[in-house]
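Listed next as structure tokens is one chain, alone, in the form predicted alone.
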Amino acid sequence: MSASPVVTRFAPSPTGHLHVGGARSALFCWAYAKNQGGRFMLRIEDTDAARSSDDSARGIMEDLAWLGIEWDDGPVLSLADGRTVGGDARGVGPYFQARRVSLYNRCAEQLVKAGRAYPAFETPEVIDAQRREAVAAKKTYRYPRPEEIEPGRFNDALKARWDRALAGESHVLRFVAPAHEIIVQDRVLGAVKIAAGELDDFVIRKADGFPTYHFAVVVDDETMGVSHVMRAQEHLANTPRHVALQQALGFRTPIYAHMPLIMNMDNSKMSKRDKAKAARAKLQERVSKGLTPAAAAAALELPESEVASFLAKDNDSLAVAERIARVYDVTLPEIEVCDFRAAGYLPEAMCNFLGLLGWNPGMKSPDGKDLEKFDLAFLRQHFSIERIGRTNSKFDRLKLLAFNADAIAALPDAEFAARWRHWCEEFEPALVRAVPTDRWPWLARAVKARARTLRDGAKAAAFALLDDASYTLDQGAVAKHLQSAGGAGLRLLADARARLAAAEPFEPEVLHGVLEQMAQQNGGMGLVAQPIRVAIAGVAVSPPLPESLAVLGKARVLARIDRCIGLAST
């Protein structure tokens, strides 16, 4: 195997978005490939034809391209930028199990006339009673090899069987597993051993036709080309199967290393379930305060039946989980790297936080302490395995918003204020309708200073979105920085409209050194500042007052100060 080229692959069912955890393994994979001058390659294990979907295997798609995870080997995808990605350069695809039944159904063959696999014909009733006999029994069930099966020939009785499979009865085909020790070496973990006898008679294809996972894995490895196999740790206990099917197929054992876990800061698993934690803890809070199940589910609109489900902890359903964020204002975890996307991570960041979850490039930085930022060309130089650890690791949010906020400050105005555009493009639309393209760049300007994430800036945008006519000013702020001390605030609020009024061009520079003016007059800019922003804002914060009135365009300014003052003097 050393002298192989080196193909790393990563593997994803297309169930659902692209879990954090996904992307740890096939950034490692990509960067393995590439520091080693190999390939890497994107396979989608769709063989679940019930929970598989085209959607979520091109929703991982653009996820891994958004975090500029490319694969050279895969399914084509076209980028915005008009570059595809992906592409059968090798000649190994179709990179959907789902196209590649016939390859297995001859390796299934394979197996069955060498006496290494066969058909079982029990029903799935009849193996449940089995289990539940075995359970009864206080023993670990397993599947009782039919005695007139010998290990390594296809005798007339396997013969029989296959005869009856060929001819159509119902049927799964189970895996004669080996007698002897089975040795995983692992360039993580090291020499793992299975002991004699304790695999069981596995089954390697499903009763609808399509093989399990063990086997399709196994068989697009060894045709694939795959090197190197790095994923989970989870995974170590399938790979005495799928090393048991190598031996038995006369295929090539890749290299393997099985990376550490990624758990959460009180070392729970990180999994999408936790979306459904924070989202029954809130509504368990709000009946505890009173709130019936019947209103909640009214409130939902969802059956009451669902919804005392969901308390009882009897489903984790992710649409129960959005429907109650969506109602009670909850904010859910980010788990799948589309909740990242839309919460307004650069990629940038992501991959340099992913890249130390189970790594450590082993580096000082230049004062001194261990080198923790670093970009994917610093990832492909200098990945390697050995520095992959064995500890599960701690996905610490904190630290990760801290990476992105040193990543959008360190961002060009102008990269900012594009990239900060592009993203509300997808997810604050109604904020690019609302700035004109022209004055976006002092949109950009005002919020980048409060921008942890690029939605914080649209949070921080969001006075641009009020209607001039209809929005709230905040009462308590109104009484103290217009009312108090005689209406103080109203005499300088009416000052700085007449002002404003002839400012020209109405630019931040003219608007700064109106404003300067002022408040060299007038004892100070807070004095003059708060009552501009309770008119602007309805509330006393706002971004910096000069961007601020600039982007609302001067029309827009009085017309709301002049509502102020009028609301504000009855």
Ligand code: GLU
Second form
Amino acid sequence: MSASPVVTRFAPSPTGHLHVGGARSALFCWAYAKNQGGRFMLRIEDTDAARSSDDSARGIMEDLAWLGIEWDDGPVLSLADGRTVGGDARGVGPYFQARRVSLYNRCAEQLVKAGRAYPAFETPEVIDAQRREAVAAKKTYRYPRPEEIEPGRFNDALKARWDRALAGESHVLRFVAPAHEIIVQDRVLGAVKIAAGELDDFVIRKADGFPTYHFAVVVDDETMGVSHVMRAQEHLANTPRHVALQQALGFRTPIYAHMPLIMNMDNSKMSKRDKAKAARAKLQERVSKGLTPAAAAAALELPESEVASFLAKDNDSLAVAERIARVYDVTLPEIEVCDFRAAGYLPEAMCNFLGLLGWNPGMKSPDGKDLEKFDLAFLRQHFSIERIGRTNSKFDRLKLLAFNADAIAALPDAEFAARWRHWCEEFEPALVRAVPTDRWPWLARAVKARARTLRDGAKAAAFALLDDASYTLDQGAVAKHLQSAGGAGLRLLADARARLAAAEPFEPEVLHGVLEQMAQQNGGMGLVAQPIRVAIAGVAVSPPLPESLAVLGKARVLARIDRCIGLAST
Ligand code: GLU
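Switch from the form predicted alone, shown above, to the form predicted together with glutamic acid (GLU) and output its structure.
Up next: the whole complex, starting with the chain shown before.
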């Protein structure tokens, strides 16, 4: 290992799913480390015991692995292909902050003994009251440093406080903020200055004994050898505190690079709340059209008060939003990586798109346009901090959809079939059950051309899920394609039935031949295909017919045609 190896880190708090913004941060950290021949580390920041969960940590790791963002150092995760990611090759773990508390305590004691931190014994109620007073006086609240605290000295008063703390009295530890100006040299944003005296004596260890985010991050970035801290701009305001702590602890200051925020197209911040917003808008629309809150509550199987408070924006409950989405058929915006996976996005399209949120390669493609399509190998080869932008980036869902459609189109048929099946096993298992394995490639081939997402593919394949004996026939389609012109379509359908009954083997190539021949004899494919589509799908739309018919198999096709002829003839 060289003298100062590049080590970047992604440090999520396991309090929910992996947000796309987090995924973008992880991607850039990964790309930079790889570009520099360094290491990418994953650290789980689980010091908020009440909000953290192992499930969430695991989910975040799985989402990163799904994207192909693999960490060198960090919790070990076994992948589906038998490989593992993570590990502790540098011996700087553990990688869960909750398991590093004794280290934080040692550093905290070091600060106290150096007169740079002190126990404070006010109850939360006292602090709250002080804060309210400040608000009432229109002042920014600052914890008033006790006069007995002398910066840089472990004097008798501080020793007495420390003894009380050691004896078990409830307290928090506060940092003795420096009196000098703090300058953060950010590689993206330039020098960010915080005037002398602006930092307050913030808490570094909570009453429950866990470090605050600021303290743990500083201790860990040092002790885990992090060379570059790359994170979203929303953390910029925290950075002076981190630098002040580093100075007090005698630590290096890593290189900082704060990345642009990710916004919705309307310039609002992209957040989990967008789901509640979308659900609320839909429910409000219903209410304005006469749905009573009581009826809504009954349909949602929720107490009326909960629905009312959701409508009144008193809460942004995800559970309520998801319930509304289910009952009133709303598509909630995808926000987290798992949402995009469930919606049928491919990881390579996601990574390509995320790679352009605040960075671009600054190259032209052969057609003279800005080069925008690239894979992870390209990103790691060309990524540089210099090309990270300063301004907010827009999350253009249509662009992502276009990227995804292109990524699907670029897949070889066999690979699409395998990956789509894998996706369906998780998200559309009924489809996997309905289609025999050996017919799956036909179905995949049939849906691929029009699928912008894997879910589009599943929607197009819905005809395969219909119950042969009870699916609905669209009356308009029946009238138009079967009954009009004196039942010409019905006669064609009867003819098709006879020919399909004789087709062997019942496979796309043979069926294609059968349909072509019929088309030549009957005035074109449209006239022939539409009646068959109505018969097998209930509507005049289906994926390419030879494949669709082959997927259903002869018995189901004939049963559907017979039923359709029966219903349409009456
Ligand atoms: N745990 C912090 C978060 O999830 C990490 C911030 C950082 O990268 O320092 O926002």
